[in-house]
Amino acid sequence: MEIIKVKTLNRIYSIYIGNNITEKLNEYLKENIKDVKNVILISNEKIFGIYKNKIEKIIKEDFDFKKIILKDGEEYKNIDSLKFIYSELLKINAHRNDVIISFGGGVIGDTAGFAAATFNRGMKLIQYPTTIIAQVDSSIGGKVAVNFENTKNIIGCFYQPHLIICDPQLLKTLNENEITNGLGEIVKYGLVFDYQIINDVLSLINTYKNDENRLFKIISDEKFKNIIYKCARIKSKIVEEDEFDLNKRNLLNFGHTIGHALEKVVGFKNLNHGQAVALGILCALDLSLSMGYLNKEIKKSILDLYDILKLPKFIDKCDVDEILNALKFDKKFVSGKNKFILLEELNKPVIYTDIDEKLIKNSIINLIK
């Protein structure tokens, strides 16, 4: 098992990463949170349906177990789900020293995390991510939020967890679409921070190149845990330097600016987060080329990588002006000026503001079939 210590202004906590560490969940709870009695698991119908017997049996061995189950899907990351959680917490008579375990992907992590941050002015929170995106990125760093009126993460706060448990064995139940979703986020880390991460992924792909189920094989490989660890370590170090996303943490939004706008316009049901980020990365690369950075060969190699990882390179016809309008809701924009994360070179990101809208529009047009 690998352990990453995260030291923020508000809290010091650990990230445990290891195959089959779910078996030691109660041990980790006792080590990291004192006087645990009630454990409240917040999950969705899909994830809890898969792991109900296992997770419930483990927790009940040492603690009083309660559960709150939400519907599955990005469209349920909203105020109605929050209200439901609050109502259930009132019925349970939850107290500040009770523990909430957020058991699921990024949607559950954000929603349950925001509930934990706000109910009783803050409850103990364990992030227990079950998807690739959540294990490498969204569970780390304390950003918790819900969507409102089809706008991504517009209502939220910073609330650091008390512990994060990443068990890569839980990824085995993901479908291919969910795997590619997570690989899009991993590509981000490779392009912006450490290209060796992409080389590691390609090495695993090459190992199983003749296997039709190669994507499932790579996430089951012991070496995939090391990729999760590398991404999580990068994210944790950036969070330590810039907990409240005022400077360096902005770099983690590479591909997310247009990605979030695409989610808003195309719809959460039609485009998942990882796919949107993958498309947003292509726009960021086009903008980097337009600003005189990079070269076309780098973009070509990344497009080849997308083919290997089954990441999307295009979207069906949609309204470009509507996407441009959606960009105005991006939280990074200041005083009406846009802000993008671009690449001067591989692993050399730069924050660029007030880019000509024509260039942005052209980068979006390039995505449309």
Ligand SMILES: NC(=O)c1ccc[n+]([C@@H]2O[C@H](COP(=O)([O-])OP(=O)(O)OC[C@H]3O[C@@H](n4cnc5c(N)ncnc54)[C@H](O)[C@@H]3O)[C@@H](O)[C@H]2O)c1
Second form
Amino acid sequence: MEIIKVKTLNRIYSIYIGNNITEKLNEYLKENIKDVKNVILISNEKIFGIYKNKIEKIIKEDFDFKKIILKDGEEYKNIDSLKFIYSELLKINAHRNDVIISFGGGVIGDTAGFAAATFNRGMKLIQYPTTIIAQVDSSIGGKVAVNFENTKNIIGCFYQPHLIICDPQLLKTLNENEITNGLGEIVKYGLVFDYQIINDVLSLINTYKNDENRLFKIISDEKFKNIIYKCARIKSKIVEEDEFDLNKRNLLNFGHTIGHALEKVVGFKNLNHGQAVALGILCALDLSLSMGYLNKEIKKSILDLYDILKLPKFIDKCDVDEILNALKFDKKFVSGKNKFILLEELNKPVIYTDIDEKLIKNSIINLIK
Ligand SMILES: NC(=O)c1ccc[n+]([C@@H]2O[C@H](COP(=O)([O-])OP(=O)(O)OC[C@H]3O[C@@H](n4cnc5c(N)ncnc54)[C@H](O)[C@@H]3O)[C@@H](O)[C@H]2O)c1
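Based on the form predicted on its own presented above, generate the structure block for the form predicted together with this ligand.
Once more the chain from above appears, this time first in line as the rest of the complex follows.
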């Protein structure tokens, strides 16, 4: 098992990363949190449906087990779900020292995390990510939030977890759409911070190149853990340097400026987060090219990579002006300008705030079939 220590302003916590470490959940809980009695698992119908027998049985061996099960989907990352969690917590008389385990992808992590941050002015929180996105990104760094009036993550706060448990073997039950969703975020780490991560993915893919189910094979391979570990380590270091997203943490938003606008316009249901980010990355690459950075060969090799990883390169139909308008509602829109992360070179990101709207528009037009 790999352990990453994350040092933040109010808390130093560990990320445990290992295949099948779920078996040792109770041990890790006792090691990291004193005098635990009640454990409240927050999950959704789908994930709990798959892992109910395993996780409930393990927790019940040592603790009082309670559960709060939400409906599945980004559309439930909202205030109604928060209200539901708060009333369930009241019903079970949850105390500050009880532990909330947020067991799921980014939606559950963000929603349950915000509930843990606010109920009783803050409860013990374990992030237990079950998607690639959650394991490499959303569970780390304390950003917790819900969406409001079709605006993403607009109600939220920073609340660092007390522990993160990351078992890549839980990814085996993801469907192909969710695997590509997560691979989009991994590509982001590779392009912005460490290209070796992309080489690692390609080398794993190569092992299974003739296998129709190669995406399932790579995420089930024990070596995939090392890719998760590398991304989680990058995220942790950035969080330590810029916990409150004032500077370097912005770099994690590579592909997100237009990605978030696409999610808003195309709809969370039709485009998942990773796919939206993957498309946003293509816009960021075009904008980088327009600024005289990178070169067309690099863009071409990334498009080839997208084919291998089954990432989207186009959207069907879309109103460009609507996307441009949606950019104005992004949290990265400050003083009338959007913030874009571009690449001067591979692994050499730069933050831009004054990009000509025509260039932005062209980069979006390039996405439309
Ligand atoms: N807090 C942050 O720093 C941060 C960073 C990135 C993304 N996010 C947020 O994360 C969310 C996206 O997260 P996501 O991509 O994990 O989506 P998600 O949480 O909706 O999960 C995707 C789907 O996979 C299912 N699922 C989860 N684990 C599974 C498993 N092991 N087996 C089978 N199915 C499983 C879920 O039920 C869901 O249907 C967005 O809301 C985004 O805003 C937050």
